[in-house]
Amino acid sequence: MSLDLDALSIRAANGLALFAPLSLQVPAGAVVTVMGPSGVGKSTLLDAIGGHLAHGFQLSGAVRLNGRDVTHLPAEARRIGLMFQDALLFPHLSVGDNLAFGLPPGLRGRARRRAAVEDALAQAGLAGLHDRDPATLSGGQRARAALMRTLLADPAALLLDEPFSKLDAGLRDEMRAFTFAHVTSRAVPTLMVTHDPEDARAAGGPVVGLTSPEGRRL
């Protein structure tokens, strides 16, 4: 699997360009790192790839997963994964229920869905909390649970939008390792975009500065 980026550039309502055309491809397992400050257009770019752009921008260019061009699909079939700021887990269901949420519609049966979703809490150090209310989960539980259910949709590939910024300092390292280790281990393309170099090291892959369409780094 592999995720590739064609010159895709996108321009807002006025006609601007946010940045100069970016290509570059992120092989299956691999984390591939975008950086800039805010304002940028980092989390723009991570919605044109997942096909959540906003009304008013235009993208050009090409996404293409594993060879196939899904650029004009819309976002449920492409198969792309994304991770928020925000450890976003439906209050209304069990931990869980959050993570059977996730499972795609093929996998049928009952037995077989809960054993998937209670292998995926084993994974996540969350043995034993199918049933518990995911108000009552520490942040890093939250975290958690809440790559493991993107997982479990079992994406094509996967986008981060700075997601880390918003754990406590002592369980950034914990999530970091926790995220890249089954990135990884199910080789699935990974993008992510960040303001911290620390993010960045920990994921290991190259680092990919957004730029201005005159090519001046913002």
The other form holds:
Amino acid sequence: MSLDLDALSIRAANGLALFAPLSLQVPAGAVVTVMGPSGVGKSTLLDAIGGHLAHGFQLSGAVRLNGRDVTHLPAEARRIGLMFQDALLFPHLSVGDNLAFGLPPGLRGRARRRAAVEDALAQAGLAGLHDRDPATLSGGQRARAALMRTLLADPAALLLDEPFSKLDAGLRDEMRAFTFAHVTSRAVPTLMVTHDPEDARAAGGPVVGLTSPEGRRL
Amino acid sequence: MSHEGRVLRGVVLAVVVLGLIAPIALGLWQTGRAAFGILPALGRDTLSLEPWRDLAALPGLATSLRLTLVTGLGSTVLSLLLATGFCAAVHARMSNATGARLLTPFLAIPHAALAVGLAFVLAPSGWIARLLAPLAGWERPPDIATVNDSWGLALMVGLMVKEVPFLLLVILSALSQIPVARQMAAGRALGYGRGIVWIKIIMPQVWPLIRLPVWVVLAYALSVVDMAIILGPSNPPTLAVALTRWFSDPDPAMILPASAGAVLQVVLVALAVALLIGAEALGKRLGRWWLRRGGRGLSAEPGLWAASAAVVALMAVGMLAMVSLLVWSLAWRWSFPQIWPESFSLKPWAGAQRGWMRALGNTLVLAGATAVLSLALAIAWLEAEDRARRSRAAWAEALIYLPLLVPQIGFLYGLNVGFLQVGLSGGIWAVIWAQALFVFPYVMIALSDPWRALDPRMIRAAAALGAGPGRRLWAVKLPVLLRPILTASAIGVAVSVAQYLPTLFMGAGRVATLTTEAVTLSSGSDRRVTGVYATLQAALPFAAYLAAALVPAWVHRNRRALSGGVT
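I would like to compare: after the form predicted alone, may I see the structure of the form predicted together with the partner chain?
Next comes the full complex, this chain leading.
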């Protein structure tokens, strides 16, 4: 498994490119970090890879997943997981149903689906919280539930958008360890954008700087 | 954009253009033709100015025009001043949720029901006179025209009781987008008094956000029919009421001058809106000059408190009017100057039962159908915007407001002519269609902000988990938005229940609703029976709002993020 970007470049509605064409390869189980100050289009880059680009942006280049070109597939068909700085659990569903939402429909049978969810909850230290209202969880519990929801969907690649920036300092180290342990154990190619060098150090993978369209390092 | 997104966009655009815009255009076109002498149904097919000469010769036209301008412009400008002053005085002291709860009954009650209640309260034999009677020594109702007065004062009070709460709601929601507290602190630190900061700093930011709703209020006040029949001067009445009479005149030839009058009504509203735009431009220049002079000004505090007192008085009268509907519907013996009925009875309810059951049935069918249709179209529209990942263009926003800015009387008769040609007139479907023209904009406006406030990242998260557009809509957006969706439906029900002219014209007098019956009865004899119809008319929107508050609270009882707050 690998996630490849091939001369990916994005133009805003005004015709200006956000950054110089970006090519990189994320092998299975590796975490590649893209660094750059806020506002250079890091999130837009992830939107483009995940298929969430807003109207008006022009995309050139290609996104390949295991060699397959997914550039023109809709987001839901790409199997690219996405984590934000907020957990964004669905507020109308219980914690367990949030996890079940992502579970692939191919896994059949109520009991087996429930078992998969309970197993994931246990791995995240959330055993017994299946029926809880997500709004009543602590920040760390929410973040772990969100990661489990994403991983249960069995993504072929994972995108992390400043995933730890809203957690307080103590929790941040714990979540980094938790996240990267799960990512590497499942051998998912992972691309993280961040402006925090600590995140990159904890990820332990290669670091790529986004450069301006003129080739200047941002 | 995906194929599916494009199809949905096309369908929504087609429904909006053919279902909402085309009828208005067609109605204006037919009315305009009749205004210049072309009405094939009467065998008139030559262009002429005769309808206009006939219109000018109709007795009382000049007075009608004056009354329309005074009551329409007067009530709008006064409402705006009072609502602004009230917000300035109490904004910091009241939470938005409290405000919304206080305003809900005033927003929910149909114009006609409120007007009937106000007539009960303000009339010479009404509650206010009964309260004053011991002081003034009245044995009998005093001989003063307090309702249907020739100045249109009762009508202005009625309009203001509805308009002030609406403007308060609009201003409060605009204020929630502005950091009022910090700007107030900054302004006061520079030596400006509270009221002056409000006028110089806060209001200029609020105005662009409330401009369109103020235009809607103005257009409505200039062309209102039901409330003007009940509270307004009757001989001559305001222009819109006079036009309604002429359109329903036994002599069909009256349709021609009436059509000319309808065109005049549209022009009048257009001119009034233009006047407002001109006043805005002038106000901007004067305001800048005043601002740059840097005067700290006198305290505006007394003015603000006067405005607040007036708002409280209006609301008290409005509340009294709502209560009086129920009391009168249950009263049996109630002689002047007793404050409270001497005996109560359910006889008015029982006696009119067949009539109100039928009207209630029609009203429920119309409200249910128009609310569901409007909600479906609004959701389809918003979902189409999401799938195209576009924000709304200015012209699309204008389309939504169009039916609220064009006076109903200006195009409903012409639309009826069009419906007659395709054999659609006089039935419940024609009324549903005509009402939906006015229900949809309110539902759409009510749902748009909460829909856009939904965190787009949550929808992306759903997509990243493999949920396609259909599942994102049904399994995420609609359940999360349950509360605002039901609130929008309740508003839709309230707007439908309140419709008078579309029901009257498109139903050809055969579709009786609580509103048409209440308006008809209000001019007549028995207050108790009128009270029955008006009470029911007011009860329906209240019930809808109550359901919109209780159902989400119950469904989301274990979901803290969704159960609190008023949207």
